[in-house]
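What follows is one chain in structure tokens, specifically the form predicted on its own.
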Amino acid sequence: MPDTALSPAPEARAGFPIEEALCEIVSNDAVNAEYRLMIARAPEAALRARAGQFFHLLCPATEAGQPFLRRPMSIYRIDRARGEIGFLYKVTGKGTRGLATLRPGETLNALGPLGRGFTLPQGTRHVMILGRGVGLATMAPLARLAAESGAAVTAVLSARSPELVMSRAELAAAGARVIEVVDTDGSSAPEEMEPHLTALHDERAFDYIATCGSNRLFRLARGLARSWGITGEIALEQHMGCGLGMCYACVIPVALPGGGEEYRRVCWDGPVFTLEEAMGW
């Protein structure tokens, strides 16, 4: 397994922990018909990123114009030994089309690391990861975090079809047992997954669940966590303005322990929330 040293992060030196980093593009290649993987050399401050955090990326202009706002992008890979960070992204709009134009040797302007990442409870022995689509980008660093903490990892990768399943090699390299479920054969349906996951729990009990990428997976994960009496977290996505908690453009309602709800900022209070406080993906 590569020496990524995701956890614990090195002690931060004196200075502001969030920086506007100028990162040299190493590669920016398509991984399938919809997604691309961008690797960039990053300075020390950016390499302090933790699983679940994100960067706010300045996207280059294209013929379609200059994106007005940066784009939040979760961290897919942190390789401190090589001094590199990676982003797995789907080309869907003006911002990500701009990112797709970056070539090796060009510069990516990345503000971060930002937000609150995953908190793996001390003594965790077996982690279940449920991810779908772009949500799998957030899960890969968590698998390494868990493995480096001595926990076993079972990762369930969900996709519309087998050719769109991503991150299997990344998660397997992190030591995770990888299970693929897809829409085309019905195996990704929650009613099909629940008995399978319950059988895995009976075989070797899970004590932490993390999910990202789907409301169906969120509801399944929360129900299983409640049934098994364990904790869990979800990484959320939201359109953002500043990414620093100042503009309140990314607020969402969250459930309070005693009942009721309040609004919180995904960029500042998240993007990772507990399964009990989150109200949807």
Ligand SMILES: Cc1cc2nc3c(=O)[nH]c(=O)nc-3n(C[C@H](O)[C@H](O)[C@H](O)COP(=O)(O)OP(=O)(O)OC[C@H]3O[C@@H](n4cnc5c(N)ncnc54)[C@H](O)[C@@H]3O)c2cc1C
Second form
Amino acid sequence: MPDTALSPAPEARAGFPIEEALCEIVSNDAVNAEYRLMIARAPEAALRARAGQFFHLLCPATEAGQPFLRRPMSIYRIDRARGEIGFLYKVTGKGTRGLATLRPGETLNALGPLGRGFTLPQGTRHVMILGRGVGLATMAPLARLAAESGAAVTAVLSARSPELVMSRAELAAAGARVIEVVDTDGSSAPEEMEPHLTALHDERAFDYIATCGSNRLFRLARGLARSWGITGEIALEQHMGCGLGMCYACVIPVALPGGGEEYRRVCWDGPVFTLEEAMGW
Amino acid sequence: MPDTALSPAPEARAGFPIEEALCEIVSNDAVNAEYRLMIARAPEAALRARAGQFFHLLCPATEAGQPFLRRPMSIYRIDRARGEIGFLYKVTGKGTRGLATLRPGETLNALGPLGRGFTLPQGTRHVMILGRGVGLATMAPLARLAAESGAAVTAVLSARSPELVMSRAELAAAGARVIEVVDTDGSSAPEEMEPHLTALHDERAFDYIATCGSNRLFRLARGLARSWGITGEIALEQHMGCGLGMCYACVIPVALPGGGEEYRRVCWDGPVFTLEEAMGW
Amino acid sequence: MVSSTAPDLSVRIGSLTLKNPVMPASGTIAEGMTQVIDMGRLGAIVLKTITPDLRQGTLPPRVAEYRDATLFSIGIPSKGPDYLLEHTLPAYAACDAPLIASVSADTAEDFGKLAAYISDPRIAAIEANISCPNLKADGRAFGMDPEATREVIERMVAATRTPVWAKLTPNVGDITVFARVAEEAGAEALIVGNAILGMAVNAETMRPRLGNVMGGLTGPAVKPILLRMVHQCAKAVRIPVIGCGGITCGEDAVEYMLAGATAVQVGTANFIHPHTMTEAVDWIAEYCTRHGLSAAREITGALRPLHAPATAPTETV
Amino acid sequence: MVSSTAPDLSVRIGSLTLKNPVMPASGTIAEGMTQVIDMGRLGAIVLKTITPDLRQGTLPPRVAEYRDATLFSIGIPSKGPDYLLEHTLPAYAACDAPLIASVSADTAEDFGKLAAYISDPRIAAIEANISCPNLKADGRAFGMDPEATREVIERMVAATRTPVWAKLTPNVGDITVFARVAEEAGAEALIVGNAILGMAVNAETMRPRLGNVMGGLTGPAVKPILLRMVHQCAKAVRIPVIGCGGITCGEDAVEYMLAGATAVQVGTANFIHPHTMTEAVDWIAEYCTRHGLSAAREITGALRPLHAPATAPTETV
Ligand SMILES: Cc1cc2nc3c(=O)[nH]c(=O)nc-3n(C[C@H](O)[C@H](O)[C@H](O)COP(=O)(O)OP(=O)(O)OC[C@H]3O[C@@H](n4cnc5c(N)ncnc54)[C@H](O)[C@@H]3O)c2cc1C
Ligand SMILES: Cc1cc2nc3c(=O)[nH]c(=O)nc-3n(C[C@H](O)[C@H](O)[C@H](O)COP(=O)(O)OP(=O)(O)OC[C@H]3O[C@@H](n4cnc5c(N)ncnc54)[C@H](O)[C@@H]3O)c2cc1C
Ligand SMILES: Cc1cc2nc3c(=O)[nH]c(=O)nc-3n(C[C@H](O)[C@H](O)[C@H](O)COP(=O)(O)O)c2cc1C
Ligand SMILES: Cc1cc2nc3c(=O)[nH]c(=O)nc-3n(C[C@H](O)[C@H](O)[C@H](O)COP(=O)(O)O)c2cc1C
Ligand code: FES
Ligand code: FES
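Okay, that one was the form predicted on its own. Can I see the form predicted in complex with the ligand too?
Time for the whole complex; same chain goes first.
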């Protein structure tokens, strides 16, 4: 288990740190054809969310009815000064279509903050963020966390085509150097990325890699971390029931240090796992 | 079985006379604290509805979700010239609350026309309409039917208090003489109404009574019809499944001429029954 | 869709060939439906269960509504076999679809007698409704006892040359026991299945919501349960299984067929959207085209494993 | 509500008195819940089923969603009895509510051994989960066989002085048979009941929606079925029946109590609205006040007939 200096373990939280918060929507606008950014006013407990944690959202009804279960969404932005939290989400099915109907002034029922977030090893100086698609939403707050703890951040964003690259501004605003690779010119292929990232490492050594959003990126990140002798983490996803570690629906297999595998709950033991225990995205 | 000259029996309808019609809402306004009048543009088949028939309405979803079953609503108005049908309804539960949300331009899914309506005996000259509460909605088109067939109509409207008397204008517009009795001054009590109605009969003999909406009115109407030697009908209600005579959910017991009772379907054998077969409202 | 590539929707149910796999569930259509849709477009028309005697059925109210289901307690009101032969069959004479009768009785012997009595060239098959949960005290039915199931089907098969289909009840433990018994007893097909026994209470009035206290739960909410039972039965028997429970569209029908059903019956959905069955027929045709299937019968049992055998050695579907 | 007229919410479950009738259903809460609600406000805290051995559970995906229900296939992942004693019990030590353990095993003998092993003053009662539909092939469970049910309960009762509760499965024909057997074998209470075995298929991928193909259907959609079973069981036995299935609010809890339940368990609703149980406790108190009841236990079995006996001579509820 890594040092948890920057992200308290769930069992360390006191009182009733997880709240069913009723948050007033500030804005909920499309950022492109598929993605929307939702900003909501949040109570104190929700604002304590850390990078990599998530909220379990009750999604409004659509013509298809009320989505029965909540939907997990990573924290994309926490603005403690304004008392706001933000989610960057892709409209895919019933739940996210419901989220997309929320208008400013309406109420979002958000349960959280939930899960175990990213944990920067103490003394980290250069963080590599390697993300693709909506997975980048999960890593935007990590750039801020790293900046706050004095580390430099290089964020490599992978996407299908340039117009789909998400979170560029958010990461840049957090002080990260942003590099984009896309499928359209082949720059996102692992065999192209590996020498590129190695050159960056040679230029200024990374001591932590965070990744999310694709199996190819996971394998690339784990390979680089191993060869550079550094640690890293990955944020995983799985279909959830409760989000509170109670139902055991959200399990994924992790590799045990001594060999063998074990199921872990993405919502409670994760969603962030070490690159060594993770077995795939 | 009464002469069916003015209202064809269901089995006489040819082709696909019952349609799942998508009707554009023209208006849907509150007429008082409890009741709303909804006017919708309707296709040809729906406009063939007769007095006493009903439509089975798919009610829009509310926060409580989509009402699973349709809701039966009597035809309150048919304006063949404008191609419009109207419903007068009381907002009571999930379904009618959903109906109340329909705005002009939106679509109402109405299955019908359904059921067996009122049947004026041939040669009827003076019709008594005796109604209470929302039941009056059912009888408004009967006044028009009677007028069209050259009969005079006296409509006696019973209500809790004067401001709740419904359909006054509608009935008057159809050419009916309208008399109101209310609970607040005791004029709606059967022992008050009986001499009152007998006086009306003495003045100009009734040859048909139609009633709806209350057990007291039913017993009064049946007693008067018997003592005057005339026929009459009552429109009944029962919780429905299909509205199409298929599920047998909507049964009520009727008295058989030879003695004994039998269940009949309100949606298919009714909703209009003779005063002699009906056993209560 | 070009007519030369139109998929073949026909399915075989024992000795019958139906032009498509969609039919109504017994007790959920009546003559009224012929005034709304073209019943001749259906694979078959299943009529309401009749009993040898005349019955009035249960006390109203007879229906309670849920968000995704209904609880009906009807109790088989029946006008008897003569009414069926003299009035009901003629009402559908103009429809180009085989008519399936459904019978119920108080004794196995009477099931047989009734089957014999209504054997008529206009009836293509007879369903044994051994599963209606309202017939006996506390919701018990023949279909909850394997031996009673066997006896009913055997008596009917002995009494008529019309094919006999057995409609199983889901109110049992291991439904495959009943499926096998019905197959052994000579049923040409199984319908899986009837309504699930339920109950509704009004907390504020402190009273039941149905005159009969208990009723049959039907509609979309029961689909996962009946789908599971169809899957279990299809693996247990060789005769065709007809899936029934909560089907509201062609996609639901295909789910049942993937799980092993040869055809499907639509019940409660007819009450809300009377065009459900005809639209399902069209949807299945489009589905076949989209998935490159030349015949709807290829869907039956075509469910593939979710995990590759290597990663999931216990998966044997 | 003035405190002098506050209704007494306590209920007796065998030798235990609970401060109110609301508790979680096994497997639907874990330590995480103590971070959201005050678990000490509950009548009891029922823990997840453990097995003697360590288990990983079923293949993901483990959940499929419906409009009014969920299909979960979890398969009792278990960290074993030592973890229960050393980690789980201490996690709830601060909660002012009795802890109920739940056990399952592959043989009746092992049920008994496990009950003996975890007999501990911190555990107020032990539920026998003879009903988990995922344990055995094709969803079978001990609770689908009356003799296996008897043997499990007898072994447990013989092995421990801690009260034993039997959690019945709804995947049976006549549940009263199982209720009576469990009572005779010495169970102090019945939980009625566990999840209903179901299955979900994705028509477009032609694959199951759960790694395990089948799973347990839970949530509001199953309430009418479990309510009926609770009603049947409460009439069949003298020991208290704890209602469980689709409870999402105090009103649902009261419906179960009217039908004969002494207490209730809340499952799936905890996943969506973690305050369901505490809000239900408050609602039941208000209900008692509104209906002039001085104690919640007066609700149990208080269902009145819908029709007056005169007009409905067959109504005997
Ligand atoms: C910890 C975590 C953080 C996430 N953060 C984000 C985020 O910041 N932005 C974003 O756009 N998406 C995020 N996701 C994915 C997001 O939860 C799903 O896209 C969403 O649940 C889809 O719901 P739906 O009803 O729109 O789609 P449907 O496909 O209709 O959903 C059907 C069911 O499958 C589940 N499901 C579908 N896709 C996923 C998925 N990828 N992960 C988990 N469950 C899924 C749904 O929750 C629902 O129960 C995250 C997932 C997890 C587990
Ligand atoms: C033939 C017929 C004609 C009717 N015409 C009118 C009309 O013109 N105007 C009007 O306001 N009302 C009329 N009603 C009553 C109307 O159907 C109910 O008020 C309505 O169904 C209530 O639905 P809800 O969801 O708002 O109420 P809820 O109480 O939530 O309904 C719950 C269930 O009970 C059923 N139900 C409740 N009350 C009645 C009732 N009185 N009759 C039948 N089913 C009921 C509902 O359909 C629904 O299935 C008529 C009823 C019938 C049978
Ligand atoms: C109102 C109603 C009446 C029914 N009558 C019968 C019947 O007479 N015979 C029978 O075998 N099944 C009867 N059933 C059961 C249906 O045929 C069908 O098995 C059940 O409704 C499940 O299908 P569904 O979920 O599509 O409705 C009836 C169901 C309903 C809702
Ligand atoms: C995710 C999940 C896990 C469960 N685990 C258990 C368990 O370990 N032991 C048990 O007896 N029941 C288990 N159950 C069944 C519940 O205790 C309960 O009986 C069932 O969910 C019905 O109640 P509900 O409709 O309120 O959810 C589980 C149910 C769910 C949904
Ligand atoms: S979602 Fe329930 S344990 Fe993770
Ligand atoms: S509502 Fe179905 S028969 Fe009348």
